[in-house]
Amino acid sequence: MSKKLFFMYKNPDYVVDGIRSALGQAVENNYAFGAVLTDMPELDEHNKENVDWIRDMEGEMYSTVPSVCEKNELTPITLEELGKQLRDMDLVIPYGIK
């Protein structure tokens, strides 16, 4: 049975690795979502394609930071909307916490 998983990225050093983990879960037939909660550099084309693959498999990548949404083509989300999304998930993963 497929699970709904939500990855939360607070540390910019782990965002790219976390996106790959979300994609891996999507490939394993789970619904993978993620939210970038910090400023980060622009993703390269390979990692932008990974985000597109997550979307193709009915997942989504969000950010609460407008500049990150703009440069990385992520979907904007407010903290209130994020809270509503998290209530619908089977598992929330705080990814890359130092």
The other form holds:
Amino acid sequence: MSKKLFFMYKNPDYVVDGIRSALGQAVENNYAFGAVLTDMPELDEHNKENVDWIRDMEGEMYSTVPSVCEKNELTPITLEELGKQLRDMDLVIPYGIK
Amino acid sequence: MANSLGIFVTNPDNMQHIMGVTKAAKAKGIKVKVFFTWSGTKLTQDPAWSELVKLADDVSICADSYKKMGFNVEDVPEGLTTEKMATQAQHGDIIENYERYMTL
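The structure above corresponds to the form predicted alone; please give the structure of the form predicted in complex with its partner chain next.
What follows is the whole complex; the chain from before opens it.
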């Protein structure tokens, strides 16, 4: 049965691979969501396409950082909204905490 | 799958915790699968790696991450076979089939 997964990215060194990992789970017929909680460089076109794929498969990629939303075309989310989203998830995955 | 634990590893600094949790779980008769991705694949070079692959029931790594960390994908880490040099589907296997999940 498909599960709702939420990836949390706090370390900029892990964001790109973490998005790839979320896409991998979307391909595995799970619902993949994620939130970037840190500043990070601009994604290249390949990785922006990965975000689009996640959306095509009924997932979403958010950020709490306005500048990250703007340069990477991620969906803005507040901490309060994020908290509500997490309550609906089957699994919350902190990705690459250091 | 009852009495099973999947461990998803992204951080290269957590080998002592992976070993500790795996030993404790195995001592209680719990099946353990460990999947390494991104910089977690650096732990294939850790001195404790050979002990882990003997102790856990299933160990696999993301081959793409292993390559991105500078390793040769044809250089298969000790205790693994080529089919264990895998994809994120191995993470999916943990999510779908294992009773308990943790990330380190």
